[in-house]
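Consider the single chain below, provided in structure tokens and representing the form predicted alone.
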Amino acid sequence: MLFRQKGIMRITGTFLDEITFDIPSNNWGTAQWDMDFAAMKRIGIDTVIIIRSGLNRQAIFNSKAISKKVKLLPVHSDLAQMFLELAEKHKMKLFFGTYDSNIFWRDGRLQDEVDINLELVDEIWQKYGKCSAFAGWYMAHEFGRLYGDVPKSLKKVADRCKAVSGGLPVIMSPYMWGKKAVGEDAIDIEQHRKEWNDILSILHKSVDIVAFQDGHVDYNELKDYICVNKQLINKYQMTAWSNVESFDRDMPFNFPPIDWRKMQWKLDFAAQAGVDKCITFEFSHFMSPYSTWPSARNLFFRYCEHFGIDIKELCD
């Protein structure tokens, strides 16, 4: 179902970024996460996506598969189980992220990255697959253009995800190789179209949903990029979502919550392009009334005001 009001779509999904790459932790326990899930639910979020099972030496559960190749730091709590239980409680779908070593694949050792994830996917499904909230998978590796064998390598992992789970859907959230990502090395929209046509021609039978990140190109060209993305995704009979970033890439420091006006523009562009769903990276840090950022709380208020969402009991 599309949620549109006053010309823009609502955000109905969010990533869960607990093993963070470049964002400080909120240091929440289960009670705080429960409150956050309730706030998500109140504004219409029905989908949560664990962005990764682990990163480098950290993991969200004590994984035997990862430990075979990487010496994990101690894992004292099972965040995966907590997120699944909260998703069940709040009647949300949960997509489970794979593992990004930030070691092997960035060194060009793609087979090592594939091997660790093939075993991990089996482990995840055996351990958590019976949870009713488990709705699919998320490919944790993000990329912005055609790199050698990366699409073929990730296809192997996506295929394993679908095989072990009886065909549950797989999401990916790539970025655009724009000036906010790579500066002067940015490619133009036609090169973007060509490379992503090639990428999706490889992945289209393995990945079901493509949610391009929307923060890497200027606002004056963003609508055109979203439209190109939608055309390509439609061509390969995949589902188009938009990852509406709720943090601001335009500030001289990384990363504050986004200005509400910028979020409005991006939601409007997504609606005009006809995407099927808007998700965000990421509610809990940048949009939650409970975030450590005071401006995230204010972004939440502006969003709720715009859509006429009653949140009185969340703010008492």
Contents of the next structure:
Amino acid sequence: MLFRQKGIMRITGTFLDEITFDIPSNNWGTAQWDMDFAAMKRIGIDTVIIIRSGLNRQAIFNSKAISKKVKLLPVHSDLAQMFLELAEKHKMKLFFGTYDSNIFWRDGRLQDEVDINLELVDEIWQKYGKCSAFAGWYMAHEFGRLYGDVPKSLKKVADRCKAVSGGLPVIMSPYMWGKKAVGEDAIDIEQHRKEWNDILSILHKSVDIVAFQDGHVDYNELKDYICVNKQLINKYQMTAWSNVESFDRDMPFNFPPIDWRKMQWKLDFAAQAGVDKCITFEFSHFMSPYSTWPSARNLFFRYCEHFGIDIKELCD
Amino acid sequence: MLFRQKGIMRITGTFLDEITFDIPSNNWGTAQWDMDFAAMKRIGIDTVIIIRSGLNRQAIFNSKAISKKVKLLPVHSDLAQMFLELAEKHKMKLFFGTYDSNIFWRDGRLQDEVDINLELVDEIWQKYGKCSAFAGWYMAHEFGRLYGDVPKSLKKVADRCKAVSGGLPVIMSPYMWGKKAVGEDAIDIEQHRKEWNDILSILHKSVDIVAFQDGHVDYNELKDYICVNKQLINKYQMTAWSNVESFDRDMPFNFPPIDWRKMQWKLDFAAQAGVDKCITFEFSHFMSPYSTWPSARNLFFRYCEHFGIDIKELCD
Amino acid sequence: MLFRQKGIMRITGTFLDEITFDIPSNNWGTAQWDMDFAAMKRIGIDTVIIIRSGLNRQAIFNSKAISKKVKLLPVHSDLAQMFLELAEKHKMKLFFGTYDSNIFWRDGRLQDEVDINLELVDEIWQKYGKCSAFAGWYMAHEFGRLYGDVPKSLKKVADRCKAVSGGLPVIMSPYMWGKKAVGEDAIDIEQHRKEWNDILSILHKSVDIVAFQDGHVDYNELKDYICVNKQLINKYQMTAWSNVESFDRDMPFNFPPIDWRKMQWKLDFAAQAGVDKCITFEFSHFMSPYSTWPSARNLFFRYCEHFGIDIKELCD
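Show the same protein again, this time as the form predicted together with another copy of the chain rather than the form predicted alone.
Let's see the whole complex now, leading with the same chain.
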């Protein structure tokens, strides 16, 4: 479902980032999340993506599969269940993220990373697969270049996702090895094209949707990069989305909500490149009227003004 | 127009920082800016200074002059027009900032920097010069030492500002090469005096008002520095203001609103040194009751309490 | 006074951090502090600890003792008096922090640090000792390892505290030389045990309560560390508290409020190790419904929900 107005695409999906690597917690309870889902829905978001089942020793539910290899810190509540129920209530599709140890796969133990995830995918499907909102999977491991056996290994996880769930779609959201990711070590656009051609040639039958993060290259290069990405994704008959980041990578601390003008540029470039859908990382911290960043609330207002979305009864 | 009470100067001017280099956006629309100007006015601010027409590829209006040499990112609204109208509505004087490419003048292409600005000054005056709030100019390039030909080059821009506008005043707001700017590379106060004597000897007939930023030296050295600056500015028959920064340079992230006690010290030192006016960088993020930093709201309350300013109907 | 529910300890004490080293100011006035003390009281906080009388050139009251050796920046209000009056009003115990020059004791001039503090302790007791809320002392100097003569020198200050005040208790809150403090230079748990055994063997008759900061080691190591600390503190017949930090040390900027789940873990570990009381650094910035960090307000709500504390009339 795409909305278009003034030639600019809307954001219709968001990540849910409740085991965060580098984003401070909103410290919300269920009631706040419910309000937040209502706000998402109001602006046309129909898709939510749990960014990961767990990261290192922390998990969103008390997973037996992860616990076999990693001593988890206590899990006092089942966030997966809560997100699925909220997605059902607000009539959204939910994509369920896999587990990122943040250790094994960076550390020569790729097989451990795969093994945990194969078992975890089974556990997730058994535990949550009946929820009507469960619409697919998200590959939690983020990478920006062709690293050795990473694509081949992750392919096994994606294949298992599809196998257990009767072929539900699988999303990935890689980054670009640009100057806002790695400074001087950035690769140029042709090297990017070459490496991602190789990566997608491995993953194309296992992953359905590729939503590149749009924040690691300069605004003046971004359209070219999105176009290259779109060509590659088309070539392998996958679906191209854009992950229109709603936080600002240009500020002296990481990360405040983005300037509305920057988000407009990025939505424009995505539309011009012809991607199928725009999602964002992520609504709840950086675009929500309930975020702990007050400028996120203002970003929400600017966004709604721009698209003529009536939010009178939502926020006062 | 100076307010004095309890021997301490008030802040009567502020920068408008809507193309920011390192300050996250408030994401305000016109209505929020209008409220903000009303809050400024209420505490006695009579002067607003647009910090720059543009920075690198971003501009506050769709400038033909800049576009000749720099491919601008899309400009969807005319912030210059908005600021001028709000200044008129709230009966304030507006000083209009020039353009800082952030590239050419750091990169041996000073002449390009000058050329863009000469043409831009003409364009600004033609487009906005009739607005009754247009009270003068602001030199957007900030520097702290005597760098080669920078003063001589910027003099050309300042001269053009005065020439096209019938001699309207020109402000600059340099920094001090102190330890909070450059750590161990800081220069001592005598070296500062020597270099700024040379700089002002070049600029004194072109720039009218010098408002040194007050944040780059320790609080216990600040009064001496402001006194040195005042002497130099007097020597060249220019006017001395102090740019009393309202953000805190001593915190582990850049930048939260300043501690009210620190602002009091800096206002005291400025008064003791006898400057003519205190302005701040800047009200809207760091002192405004509507800022996205809640401690800015509290700073506003402390400031108003201190000076006995009644704000009951303004903020509730 | 300990509260227990669901096997988890509550926080019953907090630091007051109004001369901050690295925490941006809330910019509160007396009315805001009064509201904040009421919120503390409501959740069961019975103990407040002024983290320091002064830091370098800044002080919470205009101290003659400090001024003899350090040229203080102007002190426009007496925060010590304000905190004591609020503690009385809200029926809390107040522990008064000593002075940390942040220079002398790091710079081979330990005796200067001691001399200022000996005289300051006398001045504090003379000026504020009659307040009924004055319940003891806090040793402002924080350290994590056995540094030369630091423990022996600080013992003199602690002894003076007890001597002037008829033996009122003295608190210290050291840190652990863990990876979140010093990265690769972290010491292991056995080295930690060895050094703190030596330190406490010097301080045990002068300091009564040791409240280790709990934020510098990984969550999965924390319980072991708290247990070691508890054993050492018991061995020297001192009292063990835990300083359950309410800010998050894992984020890319320093410091947002902590994720509620992390605070739960740390409260659990403290309870399991059997400490006598949990305090926090600190309520007003990181857990308060009035903090300038909105996620602190949410942390307060989560905390109250968890312990079944009714706050309806407090926050709306």
